[in-house]
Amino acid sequence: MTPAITIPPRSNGETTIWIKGTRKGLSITLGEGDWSELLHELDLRLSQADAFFRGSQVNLSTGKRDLDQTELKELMDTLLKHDIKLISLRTGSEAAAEAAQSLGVRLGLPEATLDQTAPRTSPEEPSEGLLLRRTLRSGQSIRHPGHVVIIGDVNPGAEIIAGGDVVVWGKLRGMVHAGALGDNGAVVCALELTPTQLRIGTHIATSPEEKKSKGIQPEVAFVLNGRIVAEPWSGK
């Protein structure tokens, strides 16, 4: 079982956002700061991994921030822009709770004691790794907030989008995006690493054509000095 996949906060003044992938879906925590700047920052963060977030459901935490119906509706519209649905709100504010109820948003457990100065790092609902024993064929897509392990091939036209690492015990010839929640430290490993497109965190690369003519060998791809590199996968 892996720890929760988390996008670390980026500061803009006092504006901070934490995004996690858990068994119950996405969890977003909004910190303090100007509301308009917060929404803009959230929009940018979601845009960076739009393919991963699309179609998700989110549980939102806003601490003691007082939100009225208009502000909460603005937030819901920002999420809907990325095809994300708000399914619950955790709040320590009566005003925000009333706004949520008026918009038909379910209330989670109150957060009267939430410390907005630090991210919630409790692993009480970790994102589990996903293991699949099959070949992914063209048109098939896997999206998972944790690590993904495929025992089989990933054919051209198939895709894997993972919040953590991606390991393919076979030929990886489709599209793969590891660290899709913004983790540039993620890795991609395969017995044959010839993807049509390879992404790690915010970095992107394509498989060189000349590589396909070389001998097959296991490789691991990772980000080094701001670019994606691949090295022999020795297991050491």
Second form
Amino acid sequence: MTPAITIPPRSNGETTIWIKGTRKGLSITLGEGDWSELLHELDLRLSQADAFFRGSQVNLSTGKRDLDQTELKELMDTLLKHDIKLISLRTGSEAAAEAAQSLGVRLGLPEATLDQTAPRTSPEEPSEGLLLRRTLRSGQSIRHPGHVVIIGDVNPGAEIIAGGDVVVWGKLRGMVHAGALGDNGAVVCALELTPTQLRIGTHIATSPEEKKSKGIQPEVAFVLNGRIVAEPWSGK
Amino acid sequence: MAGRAITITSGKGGVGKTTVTANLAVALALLGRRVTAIDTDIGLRNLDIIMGMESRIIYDIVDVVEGQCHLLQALIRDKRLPNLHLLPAAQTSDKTALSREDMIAICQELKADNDFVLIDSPAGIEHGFQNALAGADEAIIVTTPEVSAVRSADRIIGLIEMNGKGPGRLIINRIKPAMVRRGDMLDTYDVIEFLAIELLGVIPEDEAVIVSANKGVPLAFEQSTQASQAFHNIARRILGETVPFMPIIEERGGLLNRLRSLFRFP
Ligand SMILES: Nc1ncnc2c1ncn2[C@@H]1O[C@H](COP(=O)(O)OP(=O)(O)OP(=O)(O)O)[C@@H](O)[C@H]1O
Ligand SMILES: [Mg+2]
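For comparison with the form predicted on its own, would you give the structure of this protein in the form predicted in complex with the partner chain?
Whole complex next, starting from this chain.
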């Protein structure tokens, strides 16, 4: 499974954490270092990107590190604090696998080597995009740390939460959060921009009612002077 | 050759799944195909009533699953069409009496002796819907031209896609031509444009549907009304025929308009 996008690792002394978006969802890899420091660092990283992670499900990799039940529980509590659900644990340690099973955590397929968890994209270029060619329907949700491009419509009841920009080559009528990792400079463009709700970075806007019936043209939305505004998408 | 199992589903309740299942079963049977309809609305069965078979039920689908009888014993044959059967739902058990594996096994067995197995799905997106989908090869989504029904249809189509059986084809039921003409109702084009799936047909609002349901003789037995004509057209489209869409009711959603909309320039 190739990572679609990687948030560059930030090293804090000995600890390293990788957060990746893959086709199968989000994954977090915890590297070497002191466990409690690592958890503290994770807590910090998640706090910084709270809007992005809230309500998400992640797969976790802990390499060959031995973990007992208490340690794993600590980790799950840290995730839970940010409303993140742990759906599987990938581990090379028998002790950690046992701890996971007794806590009812599904085991992911073991990775061949720990090296695979190294980021595929270089830290200087963290914005690899996710391209989807389909209609996003009510109840469907896309969560991706980089840019998201949809060729198709985003229907009401569907949501996109992206760390970067969101481009919809179609009608955008659902919910979109661009720059969800805290980037107020992100943009959202659509051929028809009538989202039920639009969020960019820390800002929120709802579609004005009257717009829905007026002449429709491609638009781009961005934050200007602390407010979300939309402009004709001239492609300049 | 094994037949096709098609589930008829909607998300929102009361939009006409059971009506469509009964009438398509009759229309396909009248065209000489071997058809079995399955009612999977456990606890709320009514396909048997609409098909006029209620008094002849001895065993039901839960009896089959529990091994009380053989599948063939539970099938009720239509009095006029020997190639049309119904597998009724249970009225007394609750919906957990049936599993996905049960449905797969039942559909598999029925497909061997039928050209079509039509599965009437219960409303909702939970257990019952998942069961109705489990044994199906494809899906027909029924909606009415109302925003709430269309939204539920969108949700259901997404779930059908996730099950690898999508996106399915669409039937729009209870269109009122006069309202569409006045612009007071979503028209075929609006719905298709929103859901972005293939249109199988449009059925007008017709009192005869209710009258025939009460009599237990599906409207499709006669060809007299526009609604029954619509059922027959849909049956023929299922068989792969190209049947032109009916004027006023269906035309705005026709292929031509769909193409036109794709190439709509400012
Ligand atoms: N085209 C139509 N014209 C007039 N009445 C209709 C039409 N289609 C369905 N009805 C009526 O609407 C009601 C609901 O139809 P039906 O029972 O087929 O819906 P359903 O989707 O199966 O409902 P449920 O979700 O409860 O199973 C019935 O009374 C039926 O007679
Ligand atoms: Mg019904």
